[in-house]
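Just the one chain here, laid out as structure tokens, in the form predicted alone.
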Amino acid sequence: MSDVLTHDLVILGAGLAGLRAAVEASRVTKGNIDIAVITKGQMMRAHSVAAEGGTAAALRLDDGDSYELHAWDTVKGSDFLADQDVVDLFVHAMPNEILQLDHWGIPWTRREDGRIAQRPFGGHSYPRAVLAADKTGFFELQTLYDTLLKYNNATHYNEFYVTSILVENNEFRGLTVFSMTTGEFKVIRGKALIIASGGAGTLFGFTTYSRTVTGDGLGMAYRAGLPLEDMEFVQYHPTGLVPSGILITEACRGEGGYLRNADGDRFMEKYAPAKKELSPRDLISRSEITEIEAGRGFKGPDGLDYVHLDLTHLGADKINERLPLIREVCIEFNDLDPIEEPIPVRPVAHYSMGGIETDINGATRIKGIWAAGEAACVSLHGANRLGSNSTAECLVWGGITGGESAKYCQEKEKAPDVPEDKVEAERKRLYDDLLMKEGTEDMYQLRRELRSCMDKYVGVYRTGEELEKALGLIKDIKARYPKIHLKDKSHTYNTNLINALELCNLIDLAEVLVTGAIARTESRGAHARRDFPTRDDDKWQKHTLAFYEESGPRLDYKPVTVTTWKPVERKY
């Protein structure tokens, strides 16, 4: 077969996780494996960038912080559906992570004494979220991407969209992909697969993520034949900066920021008296709906009512000196500065839960796949997630990942032969159906009428019956998707074929979401019920799995681990 490339290990997403998978990859075995890193984008331009806050990690167990606190802390935020022994393992490798990043070089901020700085963080009763300044995460990826470049075998494939995962046996073949600077359409072979390719947060139209972020990952891993965990769970977080979404880092709360009403009320005194604006993502989210919706919040455009956020009280040096990004975001943005204004802010699609379904170390249901950072769920973060626990999960997940498969990759003699028919198939399906399409609708008005829908009905309150015509919309777009049009028949950068394919993993991971929301009959985490108001651990203390079938997803559940603390009533 001819445009096969061969590879030991293929990492599909060059974010967070996905380098650290790389290094360690190339770490464990000396630069002695062959890598692919796969990118729709340009290596450095993954949507981890935009990671502002903090990384938490329990540093201080001299001086207050403890594992324990770190993992009560992440059980109870996650509304007691984290699998426990998951946060277990997590706590106790960030250290070592934040420190092996510091000897990687990375330019943490330090306190005064020399030793790296810690600021609060929503839900954390400890202020455990390493920072460097409130570019965390640009910082964390540039140390990863020069640290790879030292090993020199790792071979990067940028703008190189991957079309679908090929698997035979039960066991991992390759990927088919296409070049997006010739067209070119191409295999590539490998004895193991790491997905990394982040979240699904495009679902929504009012969203903190960059618009690359499709859900790619998770659309082909669901069609290949792996179950989709948790995929209800989507995180609202309290401050998207009106009317773009950009997200306005939690570290302003952390620096000491005030959420403020429309009668200039600090409204989280109501809420949660003793965590205030500390409290989890999920319950300031509510709060803020709540009192927009009981007329004291502020008008805004297109529906995007909102809430102030106040920084204006921390002074000049502090904001110059720990948030210098939201500063520039807010002057470029809004035209105004936070110094002197407060932000606008209301609560955005931020992150998801859900994803690939793994065990405790990153491995799926598929012979020589791996799953890591959002794209995964090895269930560390349940029904609702921690600020500063992401960043951490991608280190985490992305080292064990990339140390697992390379000695899978090791043991393996040489890749398995790709299933020729799979790889025809998908070739026709691209250039003799998809890319010829003559039909009537028009595929930028589905992705509109898709987000509108999931802004409008599956927001940070739910109900039923709004779950209900949500699907029934999405039901409809997916019936539409056959007729759609592709006005560019060229194979050079035809961003038309890419939205297309892009489409149809959003429209399927919508279903599964909101297949999921439906049957969930109880309000946990982020997963709030306006018709089934409270939690109910005696029937819902259990994980959601979907499995791909053409008529829609096949739902299962299975049971979430409990190892020390039983669910209690969460109060903050």
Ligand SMILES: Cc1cc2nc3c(=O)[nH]c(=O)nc-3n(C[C@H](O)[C@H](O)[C@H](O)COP(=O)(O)OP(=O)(O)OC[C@H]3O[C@@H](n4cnc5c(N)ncnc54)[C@H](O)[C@@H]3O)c2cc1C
The other form holds:
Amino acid sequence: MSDVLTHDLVILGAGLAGLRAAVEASRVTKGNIDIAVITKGQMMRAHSVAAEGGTAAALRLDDGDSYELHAWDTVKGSDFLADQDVVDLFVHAMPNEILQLDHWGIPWTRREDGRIAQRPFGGHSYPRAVLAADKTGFFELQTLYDTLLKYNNATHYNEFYVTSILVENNEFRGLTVFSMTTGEFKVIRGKALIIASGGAGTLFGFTTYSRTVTGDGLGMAYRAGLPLEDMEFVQYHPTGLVPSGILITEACRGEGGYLRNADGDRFMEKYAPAKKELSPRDLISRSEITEIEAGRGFKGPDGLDYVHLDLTHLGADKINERLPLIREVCIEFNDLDPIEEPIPVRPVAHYSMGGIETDINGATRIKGIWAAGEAACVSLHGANRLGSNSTAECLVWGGITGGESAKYCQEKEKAPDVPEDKVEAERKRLYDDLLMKEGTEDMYQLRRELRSCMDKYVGVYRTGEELEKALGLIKDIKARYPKIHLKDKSHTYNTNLINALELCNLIDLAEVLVTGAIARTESRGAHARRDFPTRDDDKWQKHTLAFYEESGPRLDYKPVTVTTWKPVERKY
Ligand SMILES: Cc1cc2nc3c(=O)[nH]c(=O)nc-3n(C[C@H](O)[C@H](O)[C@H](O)COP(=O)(O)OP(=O)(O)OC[C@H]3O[C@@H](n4cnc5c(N)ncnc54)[C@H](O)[C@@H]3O)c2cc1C
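Given the form predicted alone above, what does the protein look like in the form predicted in complex with the ligand?
Below, the chain from earlier opens the complete complex, with every other chain and molecule after it.
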């Protein structure tokens, strides 16, 4: 029998969604719930700390903003693929999340009159991004972490890598994990699970995400029988710093920055005369690529041709007060000061709109499992997320899933038994099979091939031919994966083993993404097909679902919930 650690509620992930869930479960039970928060990194090191620009909420109902306007912006931004009941719940819940964080002590940036400041963000018709300078995610995470400590009821499993989700009779039973510091294999058993493990940004080479964001929760959920929804929709952020891919926040344009081509023209005037640089991300990314392909970009290294993001007219005071991190990043990584010079930027893989399918309350099809944050697809963002709606989503559905799962735990007498045969099979997979592998394939080469295939063939613009090429390459990589060689056989801090597990998840997700993209013969939001350049609502206003099968994903579809707005042409 393995080492089994038992808790009531198990939370996979310590980012904004995971910590918000832990706080809410603690709050509604007045601390009478035993929680496990698991992270493969450390507390306060989840990728959420990198969120820069802001968190959207309609706060100024006395000054021109409204719930309806926030909802409309989100639905239009989603290219009419968001579920409108979900959007409605979201916009009404958000103001309270902002005020709640305020009460818990977050240092929101303030206006002169002391009210919480907000700034413009792309695709929003009102300046509604609440901010803490350009370090919003860091301060949000810190505030939630400090608040959680007050309850003193959560065990923090730092540097614990979750390898599989145990399910029996369609009910959650536990997780298999190994301690990265000691190599010990354990089971974490519980009544309920919230998957809050973040996105899958490192499917791509040129990405804003750190090496740790490898889609583990999505891969494990998929293999445990949960469908992944709308995975073909990947957001390309228009301002990735060239050549590193570090995010240059949309807040730069929110504060008044311009995009210019090599002729010095503000080209967005041509593509979106009303919103210009504050258009949604899908539209700006396509416009940048169009400018570059027409020869009006700058030559960059390794094909990373770029345009300019010009902040020079904003002045030193504004940049230092509102965008200090961006200035620091540009000086540190590109040896350029944005007060003096424009910044080289191009579209960069940034966000997974898709994820684990959930209902409006974040519940999945498996009893006792919820999902929240970037790992989940509650269908808020549809085909294109608006900036500042993601941290907001983590707060709202972190809160909802924390509350719902806590109730479930209170009603359930004890955690169900773990299926020993599945635990044993997982232990064998890790230690007898994977760790002992002496194959001929270099897994880092496979990872490089996967990323370059995604960068090359699954970009801002796609074609059926390129996507088929990508799928062929992914299938080849999948076939070679069992022949990888693990050089490091030790149990402590074995990064070879961790990378091998991460690669397995990335390969499965790449296959799901590209299979969904090939099938969707239309252009909608971030999925822009040159061979099917228009949106086809009759055929495709529906969500893609991908179910795991050994031979590859099986696709199915489900309708979009339309409560208020029928699709119309998106104009900005
Ligand atoms: C540079 C950048 C800037 C951004 N700026 C903004 C912004 O201004 N506004 C906005 O709304 N959105 C922004 N976003 C998006 C937003 O930050 C993310 O979508 C959001 O923070 C994701 O939070 P999360 O809690 O879902 O996941 P994460 O913060 O990624 O946390 C995932 C957690 O899961 C853990 N985990 C994963 N796999 C395993 C495993 N196998 N075992 C154990 N633990 C595991 C990780 O260790 C981590 O603790 C930005 C994104 C980036 C990359």
